[in-house]
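Quick heads-up: it's one chain on its own, the form predicted alone, in structure tokens.
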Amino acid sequence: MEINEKLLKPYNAKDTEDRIYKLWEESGFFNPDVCVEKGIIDKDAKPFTIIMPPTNANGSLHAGHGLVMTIEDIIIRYKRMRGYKTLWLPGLDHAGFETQIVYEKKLEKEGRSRFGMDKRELYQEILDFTLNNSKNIKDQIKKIGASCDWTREKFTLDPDIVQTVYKTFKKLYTDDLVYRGERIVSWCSKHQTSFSDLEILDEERIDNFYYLKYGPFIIATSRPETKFGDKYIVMHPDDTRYSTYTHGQTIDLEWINGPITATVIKDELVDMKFGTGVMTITPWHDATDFEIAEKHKLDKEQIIDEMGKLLPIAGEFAGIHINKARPLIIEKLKNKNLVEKIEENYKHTVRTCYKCNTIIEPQIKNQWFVKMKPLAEKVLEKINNEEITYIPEHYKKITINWLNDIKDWNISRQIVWGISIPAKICKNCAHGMADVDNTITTCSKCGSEVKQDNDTFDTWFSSGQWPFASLGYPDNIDFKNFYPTSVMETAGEIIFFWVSRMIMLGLYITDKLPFKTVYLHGLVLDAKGLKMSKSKGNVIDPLVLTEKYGTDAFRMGMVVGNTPGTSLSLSEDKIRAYRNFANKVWNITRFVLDNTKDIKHDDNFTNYSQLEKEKLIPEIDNLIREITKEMDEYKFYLVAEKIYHYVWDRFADVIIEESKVIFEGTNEQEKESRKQFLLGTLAKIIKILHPFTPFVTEEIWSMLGNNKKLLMVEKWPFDKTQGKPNDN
């Protein structure tokens, strides 16, 4: 076999990858109807589905993204390279509140704001900015690798996906699991919007403490801005410091500003440990305040505005913002001798807006919400007859105690970019009514006019449904051949807000779970250990350490030790050390084929030497036996390292050196056997290596004479059927 010219230079990932990549998006086998109309695959072949997390479409590709499409990728290949009719649905996410914020950004330096525009000018702008970065986005995703299926490729935002999102939400509203209610909800009076909870941070602060004179109590709070409105007093009904005071009991006293008559509340959400055991309650602007006053149908008066502003009930405080307003407050206290004391550098945590580190201000409002327990119920059910498999497990049990403590869900956005709530509001009774087909005039309940719901959904309430409405649910072909998906990969960080979302969705609408193995990432570190931020100024872009180093490098990087679950610290040293492991690839390429150029590899050659027969092809084909169980079982950390050290501590620095050896001996059928396991060992080396690297392991399998198919197609050199490797 004649080596070539290529092999002569050192490997270079830039002059390769570009053109690697095209050769296989040309090929069509990306797509799983091709590799069967093309034989590759057998039509009866099972399928295995991924469909990929919807990357942002407002930005660029970070390191946790390249971290998805490595791990993505090595499934898929793997799986395609094992007969499966694999597909890797790719997508993009309008990523509702994300993306407005960067488009907020954009308008601020333009001197604009999106409060004084119209609302659908608004729409169409960031649409076409969404569309136009979009183009970014997958060019950065092919970068890596990623063999998915882009003539499958689907938006969030598509007219198909957007019809099944109205549909879900119709079926939850007929159903009563959908439901328009005053309930409390995380406010950000900055963006003028609510949140879920993945978009609230949990910040530690230090702040001043106080100790207040309410009648005969003492309360404590962080908060005196919210106490206006407090004229109820509430207490653990078992709290012995308290028995005299009865449930229902008024007191007169005075307050903030002037005399109240305070109402005796006993409640058992009550921390008789915190504080003094006693607290007064603020339902508007607290979720256990909130919760106290529905238990006892309390009044509920809102003290703060939604700009953060204090209302008239604060008297001489009105206008003026919380934080302005505080020490103010305080002040007018003291004088009124109502400090007990202040305790300073309080240590506490303070729930905040993740974009701008606003404190997040509770709000009572009217919008829709998901009843989670009925849902959740199912899910459980499915969890606790091991239906789903949670890779790492300990995921299993948090995700139980999610569910059995879950709560509804707020899926109302007050923002313009996102999939409009198709639904009319009641403008005498503001009762909410689903309206997917745009036909309700008049109430349902007091026949009066109706006004169009001006909100948006929550991103994850669409994005939830992302497993069946991207395969086309119900009718499309795709649905049927390929739902229930294989693996769902992703962010362990997210486990609560999409993935326990998409099997509570997935469940409900299709009857089936949506994936049966959930495999969870860690976050992606700087080689430090700490989490990347612009602020810190240690973010990784993955793109720069693949240029710099080959793509191979970068995804060796990534999986190497990376065990789920866990999070991975990224250090340009480690991607460099790869780079150098792709050039032993490829170097020990050039030996092989140099040594090899006057015979053709027999698959049925058989008159090995003896220890090639009892030990070296063993070896490898236990090798191969062992990682084919282990990638079975998604352990590719294992897998990488393990062939990694075959191919540098066993292939390159003692086979090789040995053979060296006998090619210079004079034993003729030695380096016969010696050439045929060393052409051998070379093919199964590159296809077990591909799903990790599959740029210079593609480069390297045309060059190895007689092959006629791309790589990225051949079997893989284990077939487990026979039980034993396939060498071919």
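Residue numbers count along the first chain shown, from 1. On a predicted model such as this, the values are computed, not experimentally measured, just so you know. Compared with the form predicted together with the RNA:
Residue 109 and residue 221 are assigned to two distinct rigid parts for the movement between these two forms, based on which superposition fits each C-alpha better.
Moving from the form predicted alone, what structure would you give for the form predicted together with the RNA?
One chain, no partners, no other molecules: that is all that follows.
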């Protein structure tokens, strides 16, 4: 046949990709049901499912997404070609707090503020804003070539998802695994919400360390502004320096705003070696102090309000922000001769908001907490039973450590953008009751009037349910077919935030692990190995690269040499090298088609020469067998490189060069053998490359003739003599 004239020019990704994606999309083959209907895939075929980590509906594609989409698409395309009923379910995330921050900035620009706005109005505004922007990210996902089933696309705020989340909340409540309680929470005074422990950063700071005279004691503190209400003096029971004092003893002393009565408390939590070995406590604003106060049933008093300002207990300092108050308080203490000494350059860690770096002010709040220990124990059992595979393996240890020492999870957020918590709070005793059906009118404890809980769930509480929620647990037929899912592929960074919680909640609700394998990739760094950030100006936009070098080149660059769990330095040079590779494949096709115009490939051809029969065919078939095994082991970085080398170093540089000599010769049998080999092998190459470089291979496939089906649903090439590779 005549060769396609497109082949006479270098491969043009720009003119190819959108057209090919449209072909795929219109074929319907992203949807496993269509594949079965059209007889592409056997109706009894095993299912293979990946739930895409829901992307921020309001965001745009960054390099990390590029990696997610590439790896998952490689897995999915491979499995589809292997004949699985393959589902890749795409999702969008409302990304609660993240999106609210973005929207708040927008409001700020417009001279508005979320505080004081009607909650429903604000929610509606953010919803419109998010949905308007969501097309953007979807188009970008398509640009990467993602063969996900858009007919099953889910959004984390879809009504059925919300219902699932409500059901889970109710079950947790009924099973006594969620409770509302006064606990110390991490509070950001700028964002006016609490956080879970995972959302807090530790930051090293250098401050003054103040030694203050507290009656007969010297106490050390870096935060004098919290000390107004301190009326307990705590020491270790074994500390001989303070053995003359007894637990419960009271001492009258002069403090910041006048005389007070302090009570001695003895507790092992005090570190004898630290400071002076004696401390006062501020239970409302410190976790350890809270613990001590709880243990001994001590009074707790709020000193700092939600905005970071001092309350009336601070007397003359009331209403002043803590940052401004500190030097003033020290001044006063000095005047009262209550400062023993000030140590400068005191290095300590403070906890800050991961978003705005504001110092976190612990506060006692009445919020919803999930009891994590019972959930974690069940998961630990499964992990120890090897029922879940971690790639790379060391994430298993990390997970086990975390689960062994897990803390209760605060799921209440004081923001509007999210799923509201279906619960009633007693106006009198603050008792919380799950109320999914909105029927509760009086407190089950004291019978008083109740009010609606105004908080929303932590985004991760709902996304932690994503595998079963997105598949429609438990009624949707998809849930039965595609759950548990096969692989969860996501960033190692969110192993605790997301992966571990999905496992816990999935197991709790469905009694099954939500996935069999966890595949975690590392960060995508810039060419110098630095984390990308807007402030550094080193952010690489994947779409700029795909535009410049083609999506296939970008995908190869993301995957070659990128072992799971390891960060990847993304350099433009590397992408360019794979652009050249795509072109190489293109030109190989041109050579092969140009030199085989007079024949048709015959799959059953047997009259091969010795070289083809004994060396060349076994060589490519061995390669296919090897890489098939490695694909099943998720070693894409190896497979991509192996195919690359076969194509370039063997097929192009040796076999094609040899062929030129053969074609100039006179041995007709040898020529025919070689032509059949070239055509047959080219087809195999195109197939095994397809998961990695789907666009250029699909385009070439359409030129190979006699191919009615799209390459994306062709069968993965097996060596017939070797039988099927390991099936898993």
